[in-house]
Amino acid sequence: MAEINNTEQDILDAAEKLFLRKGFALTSTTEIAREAGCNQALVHYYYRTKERLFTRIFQQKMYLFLAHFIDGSRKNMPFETKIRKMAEAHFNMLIKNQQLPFFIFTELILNEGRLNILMDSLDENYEEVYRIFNDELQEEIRKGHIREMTFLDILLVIVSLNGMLFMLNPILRKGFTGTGDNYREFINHRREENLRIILQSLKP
């Protein structure tokens, strides 16, 4: 049994290497096999077709992705020190997950059923989640410590400024040679500046 899971485990593995790196369109199921150690007929064996291998794998990145903004939103703090610690762990999760941007943003443009994916790697719970954050953010607008705006305002502004860094990460990685710290010192400076930003938004 043991081997079993780790062929599927491989197969698994192989899949989102070559997903995150070419997209579901110029992925074949031949080359995750080829990738995984494994003949074709394994590939369809524990996942059927492709398509359901990608979503399973897709579905995960979403939830990766939007985790940070659900578990965040539970988090007992007040609330701009939750919005900088959530905005911060989005940030180095994509440190650890460069790929994933340009992936998500590409599928969801080339494929509009991803969309369905995405709903459903949002947690049972979101629609709790989501009022109890509104909640505190309409009294925060109320008490005047935060200008009017929508959790999707938040979202988008720490979405857009995490994600499009490493979106344009092939390029400005050509902009850093040698040993990379002057890569490490920019990201790291990004960081800080996007918290800036995001913090700034709130302001009234």
Contents of the next structure:
There are 2 protein chains.
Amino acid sequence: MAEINNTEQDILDAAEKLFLRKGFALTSTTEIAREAGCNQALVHYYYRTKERLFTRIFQQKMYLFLAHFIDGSRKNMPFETKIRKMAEAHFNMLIKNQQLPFFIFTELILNEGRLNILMDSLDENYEEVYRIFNDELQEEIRKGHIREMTFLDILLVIVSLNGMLFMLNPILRKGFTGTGDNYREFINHRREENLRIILQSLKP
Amino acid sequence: MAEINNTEQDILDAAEKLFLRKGFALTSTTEIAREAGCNQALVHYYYRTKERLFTRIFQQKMYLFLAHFIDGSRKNMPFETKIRKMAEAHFNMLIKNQQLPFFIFTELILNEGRLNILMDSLDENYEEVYRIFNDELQEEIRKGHIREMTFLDILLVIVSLNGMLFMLNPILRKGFTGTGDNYREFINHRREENLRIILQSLKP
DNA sequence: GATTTATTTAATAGCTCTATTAAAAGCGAA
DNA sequence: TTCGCTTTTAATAGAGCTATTAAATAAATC
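Form predicted alone already given; the form predicted together with the DNA follows:
Now the complete complex, all chains and molecules, led by this one.
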């Protein structure tokens, strides 16, 4: 990170908080300035446009969201262990960034430009990772350890189960009154359920 | 449906189309009027406020989204068959209403008022259905047909796998160039995968 | 055909939003 | 202290938004 003075950082923090909660369209630079405790013009002074400020945050979050898949591919472990680690890392990241799935999906779906940028980045940076995983997967299938499926199939199950759980967060929480303990317990229960289902889905 | 003249219906159709695509906040009454081919003031003449127009559409979609769960509970079938039927009905409904999951989640998360209305409606209309399903499930567990789990666990798996697939629609489509045939094939493949995973997740 | 009622329009009030601008305040170096 | 640069502010242009209003047109009823 480049050195950054207090106000500039405050604006970035305020923007991150609000963009994550309400998305690009529903967050105004006026509101960001209020949250950061500064004048609205300062937001534009430091970041020129709302779009540029947003993009900076969005790309960082996007990276956070995708990083595990690369990590997993580097390690030398049995394939099933890689998948387990990947699913666990994904879940743990989501626990610390619960607003992430909703944020990313919303912005990708509402803005085709951002989706195109993502697809280009996937082609450039993740195609090889994907290929390696897929080759390894096909080898496991050939050996009869895993049933006939593609790596996309595996990814979808992980992303669906883990992602949707946290996208439903605001809705599910309403059902758990009282202290947050019950809810935390519930999330831990779901962690085990999801992992179990993901691994079971590999079995022939 | 009450009788409704052409313009009034055109406005409703235009609003539905735009709200589903872009959500409440990003759709303007001006745009709805343009889509409906009428003056902007007419939107307000027939529906008073954007909020009332939206609510009308939202409630109808909400009902569409929840209806299957009731249907399934009425029939007299083995429990596992009920779950299968429920998952299939859910998937088929989503195929015909692909924008539905994104639309509903977005509006529920961005507007706490709508979420509260939903929760009240669930308490009122679905609590009994839920109880019946859950009792039946506990009986199956006691008999050893199904492993230890709650009905919420089952619902989450169905909603996650089916819902996320269609929320990812715009992203996944980008990967399938050419005619839509490949994509349709892929969706059918995922239908079977999801069903398989859902039913397997019940097994002890 | 005249009169009442329903539909449609243009115009606009009153907001809020993004981005810019010119001026003011703060501050380190000469 | 003064100069030059950075940071901050108030003010505002220009646009889009929702909702209303009064007037115009079309349709229905007598």
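If you superpose the two forms and keep the largest set of C-alpha atoms that fall within 1.5 Å, you have the rigid core. Nothing here was measured: the structure is a model prediction, and the numbers come from that model. Positions refer to the first chain, counted from 1.
After superposing the rigid core, the C-alpha of His145 moves by less than 2 Å between these two forms. Relative to the superposed core, Phe166 undergoes a C-alpha shift smaller than 2 Å between these two forms.
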